[in-house]
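As a starting point, one isolated chain is supplied in structure tokens, in the form predicted alone.
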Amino acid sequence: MNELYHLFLRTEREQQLQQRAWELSEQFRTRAAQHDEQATFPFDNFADLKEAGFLSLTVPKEYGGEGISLYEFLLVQETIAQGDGATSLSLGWHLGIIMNLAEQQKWPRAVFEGICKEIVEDQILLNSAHSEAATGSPARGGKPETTAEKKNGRWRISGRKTFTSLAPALDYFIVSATIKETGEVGNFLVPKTAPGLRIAETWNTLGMRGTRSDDLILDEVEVEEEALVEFIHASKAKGQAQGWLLHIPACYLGIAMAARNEAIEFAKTYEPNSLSHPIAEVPEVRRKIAQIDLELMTARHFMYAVADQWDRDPAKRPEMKEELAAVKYVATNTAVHVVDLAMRIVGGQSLFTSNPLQRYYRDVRAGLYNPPADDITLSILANRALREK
């Protein structure tokens, strides 16, 4: 662990934060297989995260949180993912949204301050609910079929959302809906206690099973007028640089690092009777290990360098959309390849359900479908290149 992070821990604060995350990650590692097999949400992991105060890491200091930087956020995500990828990805949505809201300041100040207070004092959880079966990923600009209609000074929201990560554990859902009267799209802050809101347990997937990204059903859900927290302008949203989304590549690189460690430990200890030494001394195995470290080194230095620039130079953030997307592209594809190499080192034993490598293999593939998708990244990179004079 220390060797992998040696070059990336720059300050005492970062060292302490990463150590706190590592201690939690080691606990989560012991439960990961069970949550994966049973496709259960890791309530026990989140109880530990709440006790450690991790749900308020990105809450601004002025509201009682730790106000960590993007760079520090990625250290946490990557470390937690080594113990349990689903827990890391789930935590990342909550922490990332708070970080983004603090930076963009699009919500009414009183509403955001109130949410931050609840997170700090009660360690509540929130996440967005934007995806729909008909529109696909919101990153592609589809208009939500979920509708909101104002009646008697209150909003009535009806629709169905897919891929609602943390669904069983959320206290608030940030729901996108098309306003019937105007055709505008807005985000509504909906508490889990709202009548007409329910969760359909649809999440039976190949990987990231513990995120419980079930469907959210809203049947004439009534909320206060103030529940409309912002309007969404699709054209502006698609062009915005969003640093907080780097929690996604950080998570998948963390899973790949866990696969790397598993393969190396196996190579150092496995000695078939056809050899007089462990397979770590076999040239081809050593080549694969070196390739794993080379690819992880490249992806991680790229990710942390971009995060560092985001933190140091806010004025350049609007120009960083392509770099942010490229990090996700490089990291997730690297993670897929690294886990594949790790399984090739271990061989057929990696296919057993008792071996964590098969879980890592399934989980990292989910990264290919988190935003932005590879084709979108390649498109925006091509567009930038062709705009140059």
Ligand SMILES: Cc1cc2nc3c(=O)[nH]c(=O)nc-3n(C[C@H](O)[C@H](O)[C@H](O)COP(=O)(O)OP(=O)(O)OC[C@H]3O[C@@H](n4cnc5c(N)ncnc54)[C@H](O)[C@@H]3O)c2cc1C
The other form holds:
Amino acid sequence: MNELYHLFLRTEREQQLQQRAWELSEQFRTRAAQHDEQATFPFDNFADLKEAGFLSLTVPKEYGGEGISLYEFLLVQETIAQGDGATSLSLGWHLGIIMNLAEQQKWPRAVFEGICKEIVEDQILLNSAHSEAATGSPARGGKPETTAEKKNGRWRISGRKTFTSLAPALDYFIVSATIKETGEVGNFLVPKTAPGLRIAETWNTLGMRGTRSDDLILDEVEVEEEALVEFIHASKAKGQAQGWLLHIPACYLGIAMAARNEAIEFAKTYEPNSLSHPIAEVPEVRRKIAQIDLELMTARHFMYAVADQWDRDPAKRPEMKEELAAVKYVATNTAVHVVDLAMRIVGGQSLFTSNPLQRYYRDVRAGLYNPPADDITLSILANRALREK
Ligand SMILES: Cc1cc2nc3c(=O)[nH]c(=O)nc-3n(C[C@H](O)[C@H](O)[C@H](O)COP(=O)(O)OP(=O)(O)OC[C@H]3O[C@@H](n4cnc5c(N)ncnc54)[C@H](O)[C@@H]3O)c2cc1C
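Alright, leaving the form predicted alone aside, put up the form predicted together with this ligand.
And the full complex, kicking off with our chain again.
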């Protein structure tokens, strides 16, 4: 653990949780290069997470989980990301969706309770399959081309989803589809065992390779009537404040912290024969290190302050959409810049595939395409400012 955590761990419970995450993260660090190189899903990391009971961290206490707060969730995500960014982002989707469902209570109670039970007892995994080639980011309100049709009291779903993180490891997919008869959009809970469902291994990307965000193909997949768990109203969804999405900035800041630590370690130990001391004493290197810490402090204090407000003041949550989006904007852009600075400190060594910095460099790029995109954030900030009297 490093001193970057001291100010953020406020209680014994937070300390213990972060310590548990840190031990897992150290283990994941040893496997990260291999999963990245081979673009394999980190099943071994998820076996450890399951063993440690991490898949039920956000399940409400009344259903047997740990019911962690948003603040605590971010501590976990940021810490895991220091060992392996792809594992953190993947875990974040699963934990965040459960946190959001518990808060919004939009699913039928019995269905949500059943899923929670399966998570607690069997450590099952779920994630949303919302993105499609024609919609781009679902946050923009595009309508799914995947369709659902009712036949003899059962739903028949057909379509193709892109960017389905954790695809080979999921037990349930939450699939958005347009209902043919009415034109409404709904979310359907589809088990991995449903006939007609398959994964196309399309995920060969620059970064976040271990997330295996493959395509999901639904070829007349039949599910029971109750699989329709909620209706999605695009205009309402667009205006909603979703605290759980802060798992994204937490993940990318964790990767940036790993890059920072790598660069500092290098600066302390690298002593070229043109100097009589390590490069840590070179003023320009010191300036870059300070710049990294300034940027990380700004982004992390902002993120944790917003999460703390979210936890403490539920009545204000509907007004926090702009703050949440701004945290994501600041964190992901900070992560890109911090990794860049860290690589400049290390120099040419950072280019070698044996050096983790090149992985951090590629992984943080993905953050720019997770929701909300920067242009959406800037647009909602301008809208709010111009609405003000
Ligand atoms: C690592 C990773 C994991 C992911 N995991 C998941 C997952 O588990 N489940 C899931 O459903 N999705 C997931 N996503 C998908 C993500 O949420 C986006 O849907 C995806 O990145 C596509 O966004 P895009 O930027 O390519 O598309 P677009 O939103 O189409 O943007 C592409 C370009 O077009 C412009 N553009 C498009 N439409 C508009 C518009 N209406 N107005 C203005 N400009 C527009 C944008 O500004 C941008 O320049 C993941 C993405 C990544 C990178």
